[in-house]
Each structure stands twice: as structure tokens, then as C-alpha cells.
Partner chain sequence: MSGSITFSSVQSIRGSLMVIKTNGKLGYEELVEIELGNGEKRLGRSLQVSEDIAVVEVFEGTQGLSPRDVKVRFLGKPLELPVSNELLGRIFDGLGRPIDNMPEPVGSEELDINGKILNPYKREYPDEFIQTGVSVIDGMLSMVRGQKLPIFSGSGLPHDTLAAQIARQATIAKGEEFAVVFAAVGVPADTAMFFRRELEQSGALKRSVLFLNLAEDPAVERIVTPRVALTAAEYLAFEEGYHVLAILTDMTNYGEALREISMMREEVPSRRGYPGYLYTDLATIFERSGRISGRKGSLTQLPILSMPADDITHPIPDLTAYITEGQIVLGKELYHKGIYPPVNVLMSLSRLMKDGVGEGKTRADHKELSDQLYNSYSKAMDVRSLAEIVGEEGIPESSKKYLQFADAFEKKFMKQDPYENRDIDTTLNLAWEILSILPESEWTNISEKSKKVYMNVVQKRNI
Amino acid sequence: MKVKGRITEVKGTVVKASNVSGVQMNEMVKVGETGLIGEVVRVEGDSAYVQVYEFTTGLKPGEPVEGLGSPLSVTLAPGIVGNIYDGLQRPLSTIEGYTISRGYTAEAIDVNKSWHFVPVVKPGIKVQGGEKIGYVEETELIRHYIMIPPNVIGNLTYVAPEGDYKVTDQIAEVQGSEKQSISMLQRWSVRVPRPIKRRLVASEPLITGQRVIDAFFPLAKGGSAAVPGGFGTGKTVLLHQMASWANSRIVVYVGCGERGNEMVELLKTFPKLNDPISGKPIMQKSIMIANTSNMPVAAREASVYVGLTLAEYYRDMGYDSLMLADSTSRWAEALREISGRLEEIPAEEGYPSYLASRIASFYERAGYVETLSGDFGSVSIIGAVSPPGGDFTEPVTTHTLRYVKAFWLLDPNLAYSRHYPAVNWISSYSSYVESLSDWWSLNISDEFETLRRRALDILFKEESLRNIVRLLGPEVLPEDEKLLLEAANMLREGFLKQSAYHEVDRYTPPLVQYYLLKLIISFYEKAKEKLTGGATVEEIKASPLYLEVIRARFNVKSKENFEAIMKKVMEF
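Chain above, on its own, the form predicted in complex with the partner chain: structure?
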């Protein structure tokens, strides 16, 4: 039964409709003569408030409003990977002309395309939601498993033989309380997390190739992290780097209320960058969602859920998904704007009182899990946070920091001096360090944890020495402390700094991260010996080896490279 009513008020992108009794919260509706899409956000008697996903210019009281009977849902089927969507999963590549017209509709995937389906089960067995019945090769990197939709259970009475099918063709049939036809296409409501069997504790790192993160403030597969930072401190570049290099099977990048050109940059670079593990273009494991800052805010609010649901769907196949959202602040602002138009009572800085719980349930969808089919998969979430005025005490930042398990605080002073990534190593945090340290000692070197601690120790000591230097100048320090400052400088220049644009520097595999730390710490140890032997810090700095160790991040690619420099250090 479809509900039909009329517009009574238009206020920005929020529309009030009357005569719509029977309409449900979060139901999708069509608004006005042009059929703009919106979502019910409040029901009051036989009236409802609708947030419209498009600009409402020209909309008039009296125009029709029609309920569509279902909440905002995404299409889940082969053909998603490699696409760029808007916040409602409409593909941006199929639009004619260079602007987006209102009321534009399109299928998320090409429904006419045939896929080569290979069954993995035979009829006659009992199946339930999540079970894999076959697969298609979606891209060279993604084997797309076709799963029984979550709430279906019964006897499998039919499975299509291996062959080419369209996503809407029947490929299986399940006899439960009623007969259900299964195709390769499912739909899922974006605001409802997809079900899992159980949550597990993550113990494997999500390797990002970004040194300050992997080595000092790591993220586990299935973990959640936030990157708060003022404008221009490097959030987007860091997120792009992670999308490019992280060892996840799927990357969902949500550009939420940010620049159009940043999405173009991804579109331009992803086909050219190769996945460090498989060597295939990372476009083949990426999904992009672009709701740029000039697009209507309601769709911006929805876009992060669309992204999350896609990430969960691939997790359910037993993959590690990584979902990046730039910027969650814009999503929170969309909440605020809609809340304001609904005249809800504001809490801090105009944000609605449910801001904290929305942020919590957003990051709650991250996790390392056992899937319904008994596989292991994960969704890791990384969200950028853009505090107004760079003020980390504002509501979105403070609530986010309560719910994420790692955060990389970007420091404007580091950014001003072009120390990128501008991750502050004193105030950033990761709760995953301990659970991941076994991985490093088993897979990289059992010396790694010691080196890591040494390095952090040097950096912390530097911090307290710097306070003295700031007041009295470095000349008052004894030589060994001057040397410590130099060691800290080497760590900054030679390890913490990492250029996103240098061919070698932009991605450092874990083993090379270990090499670089080893070089710097060994150089420091040697230099200490020299100091006791009577050398001065100025003399040590003047040695060409000093610059060579610092610049190792641009040059060391292999064990041979490392050993060549290490030899010089040992002979120093």
C-alpha cells in the first residue's frame, strides 16, 4: 500500500507533508511533481517531515508526496567494485552532460551484464542466511561470493548450473515456510547493520605502509580510528594513502561533504596504482562514494551508511574491508542542519542531543567477526574529523575520541613546518599496540618492539629537552643531550616524515620500517660511542653518513640496500 499526501511546507531541504498516515519512519518518499527522493525523518499524526536528498528550489505547497514503502537500501550484487557512486548509490559515470540534474535515477549496477556463475553447493541441503552458494569473478582481485540473503532459511531446492547469468536471473531456490527465488542481487537497508555470527578480538594489523601509523600507532583489522585535524593538516592525503596501500581486500572510500577534485584525484590515481600484494590496479578492489560539499546535505548524511553497508557486504564474503570517511564532521553537520530545520532542541553548538549515540553506533559497525557462513572477515573504519578552528574540544571530536580505539591527532605546527604526515607522536594513541606486537615479532623481527620503544623514548625525552632549549638555547645542554636531540631529529626527518608523493617513500612495507628504525637507532648508538671517544656532535653531523641515514627512507627498498648502509653504520 502506497501512501499519498501533499506538501504543506518547504524549508530548505526539509519538507512537511500532510495526509500521509501510514507512512513509516525512514521510509523513502517521492516528493513533488519532479519526483525528488527523500526520507521520512519525523511522523506526527497524519503529517510527516521528509528530508529531501536534492535541492528543493521551486517546490510548492500542494505538490504530491508519495511513500515508496521501503527504507533507503542499497543494491548488493556483482558489478559494484570499481564504481563511483553518489551518496544514494547512483552511479556518477552514467550521467549525461557535466552537471547532475535533480530527480536523476539510475541502477547502481549494469543489470544487463552477464556474469559467469560457478556454484559451490548442490541442491538438497539446508541453507540459511549468509551461506555461500557460488561465486563470480567480479574483478581480478575480487571473487564475489553469492550468498543466501540474511533472513532466508530452508531447503535448497535448486542451484543454477555453471554458466552466464544476469544479476536478476534466478540462480537458486529455497523452500522454507514459502518458496523463495534467489538471484545474485540483494537489497539491504543501510541503517541496519548486516548480521554476523559473533565478534572476535582482532590480532592482525591493518598494514598501511605509513610508518608513523604501522610502527607507532597501529590499527588492527576490524578496528576503528579517527584522524582529527584542522584544515590543511593532511587528513585527506593520509586517507588517500591508506586507501591506496592498506592490505585490505576491499576499500570503500566515502568523500562526505568534501572537495570534488579530491574524488577526481582518486579516480585518476587508482587505476595507475598497483596493490602492493597482488600487483593489480587498486581500482579493482575499490568502491568510491562521492557526496561532495556542494551536494545536498541529506544525501551526505546517508552516504556514510551506504558506504558502511557495502563494506559489510564484502566482509560477509570473508574479506577484510576498509571503509574510509572524509569527513565525519560534515556528516555530523548534516545531522545538525536537518535537526535545525526540524526545530529540535539543540545540545552543544547546535548539534542534536543524539549526536554522541549516532557517532557511537557508526564506529560500532567496525569489527573483526565470524560471518554467518563461518568465515572470518572484518570492517575497519577510519574517519577524518574536521574540528572548526582546529579546536579538539568541540563536540564531534570529543565524542569521536570516546568511541574509536586509535586516533592520530594532526598537529597544525607540524603541518606548518611541512612535517607530513603531521601525526603528533606525543598525543596520538592506539589501543592495538599490545595485541599486535606478537605479529611484528613473528613476522618481522623480535627486535622490533625494542626498537619501537627506544625510538618513542628518544622522542619523549626530546620533548622535555625542547622546553629547556626554548628558554635557554641548545648551547646550555651537555653533548650527550645534544646528541639525543640529533637522534630525535633523525627520527623525525628519517622515519616520521613520509612524503605521499615520493615514488619510494610513500609506501614502506613493514620490513623496511624495521630497517629504517634499525639504521637510525644503530647510528645513534655508534654516535654515542664516538662521543665518549671525544668527538663533538657537530663533527658527527658533518659526516656524510648522517645525511645518508636520514635519506634512507627515499632509497632503501631491499635487504641489500639496508645492509649496505648498515655496514657503513657499523664501521662508523
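Having looked at the form predicted in complex with the partner chain, could you now put up the form predicted alone?
Just this one chain is shown here; partners and other molecules are left out.
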């Protein structure tokens, strides 16, 4: 039964309604004559506080408030992939003009479109939530499996024959405590994690093609990572690279409070890109959620949950999903604004006291799991963090660090010197290195871990030598330490630096990453031998091979390219 009441008070986007004694926490409501969408965030007796997801300009006391009887939920059905939504899963392609009109509603997917359904089970078997009963080809890259809703169990009494059906048509029937009709369409509350059978240890890397990440600070499929960085350090471009090249089957990109011009750039660029694995258009495996900074702040808070639930839905089909949130700082700012309007007691820097638990519950939904159907899938979460003034001691950054296992700190000094991605190799870390080392040994080379440690050792030693150089100048260093500085420079210029706009350099497969590390470390070892034989660092640096090894990142595409340069290194 729908509950109806009246507005008694309006505070920004928070509305107080009276005579709504039957309303529930987190229930969706329609507010005002224009039917603005809102969510119940507090219940006091027969009154309720509603967080409106749209601008409340013109609302006044006395206008109606109507409960819809369900929490904020997403539509799950074929037709999601390739779509662009706002923070409430309203398709932006159906909007006329440049802005979303207030009270605008639209189906998340086209309910009139027919899909060719192919059953994979027959009637007469016992089924439970999560089991696959058939599939449709959603795109050339994604086979969309039709699953029994998680809360349904019983005997399968009917399965539709192969043919074309709309998402609302009945395709199956389950007889449990009562008879339930099954269609291709499900609804799921965004704030409730979708159920799984069990969690597993992540043991396969999420290959991003970004060398500093894959080789030095890797992320596992089903892992969580944070990318903190101040203004202009390249967070958005790095996330664009992740979305473009990561080896996940589904990519959900959430522009949470992102600047509109950057979202436009993404939406223009993505349809032109091809998936590096299949060669098909990348939009055939992508879902975009654009909740820009000029949209209502409350919908920004909901957008990350909408994106996360979509990622979990495809995980349940047995796919590896990647969810990118840009940025979680603006999501936290939305929490702070909503909390202030509810007159809750603020904690540090005005954020609500439950900020840490909200951040924890968000990243906790990442994981490599066994699904209810017995398949294996994952949701990986990468969240950008935008600390004001680049202050990494502020609450959002510090709380995020407690719950993620990979941390890619973007250094403004690197960014200002045009070193991208500006990931600081001294301050960044990953807790997945040990669990992923077996994968690199089995699939790339058992020598890779040794090379990785050798390269990091060179970079760490260079950092300590820099202080001496700043104080006394490079002339005071012995030749072997000067050579180490040059080796560190080769690693920076020939491996860590990577252009997002160069046809070859923008994506580096794992095997080529191993080749590049091998070249640089081998050149360094040969240079040390020449140093022992009486050569100087300046003579070694003047060799044409020095620059050739640095520029190998643009030229090494195959084993043949690598072996040709490696031969020169061994003869050096």
C-alpha cells in the first residue's frame, strides 16, 4: 500500500513530510506536484525526512509526498551494457536537450525491444537463486545469462522455447511455496550486496597495460585500490586508461561529481576505442554512469551504489567486472552535505561520524567469489581520491587507506615535470604482490620477480642518493653510484613513464613489460662490467645503445624486437 503525506518543511534538498506513518527507511518517494524522486533517510513517528535526488527549487509546504513501497533499486536485464545513465539509472540517451528536467522518469532499458532467448535447462529440475536458465547475446562481447532471482527457490515447471521475447515476457515458472513467474528483468536494491556462495583468495592480476601498476604495484581481480592525487595529477586520465585497457569482461565507469567537460571527453573517446583483447568496440563491454558536478548532490551519493550493483550483477554471471569511481572524495562530500542538512553531529572536518563505515562497506563489496550458480567471478574496485590541496592526511584519504590493499599515490612533482602516470614509486604499495607472484612466474617468466625487486632496489637507492646530490652536487659521487643514478633514470624514462596518447606506449602487455625490465637491468649489469674495465659513466651514457634501451618502450612489440636489442646489450 502506498503511503501519502504532505510536505511540512524544506531544507535545501532535504524535505520533511508528515502523516507518513507507514513509510520505511530508504524507501523511495515522489515529492511535490512534479513528482521529484527522493529517498527516506530518517523516520520520526509519523514524520519522515526525505533526501530529494533533484533540485527542490519551487517546492513548498503542503505539496504531496507519496511512498513507492520499495528502496532505491536498479533494473537488471539485457540492454544495460553500452548504455549511459545518470546517478539514478535514468538513460541519458532518452533525454531531450542538455539538462534533465525535474521529475523526469524513464525505463533503464528498452522494454519494447525483443531479445533472442536460448534456454539451457529443461523443466522438471529443482532450481534456486542465481542459477542460469538461458542466455541472450547482449553484445558481440557479452553473453547475458538469465538467472533465477536470488530469493527464489523451487521446481522449474516451465521454460520458454528458444525465440524472441521482451524483457517483461514470462520465460520461466518456478513452483515453490507459491508459483512465481520469471522474466529477463529483475530489480535489486542498490544498498544491499548481491548474495554469493563464498569468497576466494584472489590469485590472478587485473592487467591494466600500465607498467608502473602491473609490474610494481599490481591489483588482483577482485581487489580494491585507491588513486589519491591533487588537482592536475592525472587521476581521470589514469582511470580512463584502466577502463580502456584492463582485461575485465565488464567495465562500469562512474563519474561521481566529475566535471562535465571531462565526462564529455570520455563519452566521445570511448565509442572510438576497441577492446585490446577482442578488437571489438569497447562500448560493447562498458556501462557509463555520468553524475556530473552540476547535477544534484544527493544523486551523486547514490551513483556509486548503482554502479556497484550493476558490476555485481555481471559478476554473478561468472564475469570479471571492474568498477571505477571518479571520485570517492566528491561522493564523501555529498555525504557531508546531506548529513549537515539532517543536522547530524559532525566529526572530523565536518564529515559524518559514519564516514569510515560507509567507505569500508563500499570497498568491501569487491572480491573474487564463487557465485550462487557455482561459477567464479569478481568485482574489482578502483576509487580516485581528490584530497583538498593535496593533503593526504584528510579523512577520506586516511579512511580509504585502511580498507584498500593497493595504493597508487599520484605525485604533483612528477605531474608538473610531465611524468605520467605520476605514480610515486616510493610512497605507493600493493599487498597483492606476493599472491600474484606465482601467476607471473607461470605465465611470463620465473625471472620476473627478481627483475622487479632489482628495479625497485635501484629506485630506492637513487632516492637516498638524491639528498647527497642536492647538497654537494653529483661530482662527489663515485662512478658506481653515478651509474646507479643513470640506471634509475633509464627506469623512469624507459619503463615508469608512459604516454596515454601514443599508439604503442599507451598499452603494454605483461610479456613486453618483462622484456623492457630485462633490457634495462641487463644494460645496467653490462655497464657495471665496463665500469670495472675502466670506462666512465659519461662514455657509457654517450653510447647509442643507452638511448635505444630507453626508447625500447616505443619499439618493442614482440619477442623478435626484444631479442634484437638484447643481442646488442649482451655484446655491449
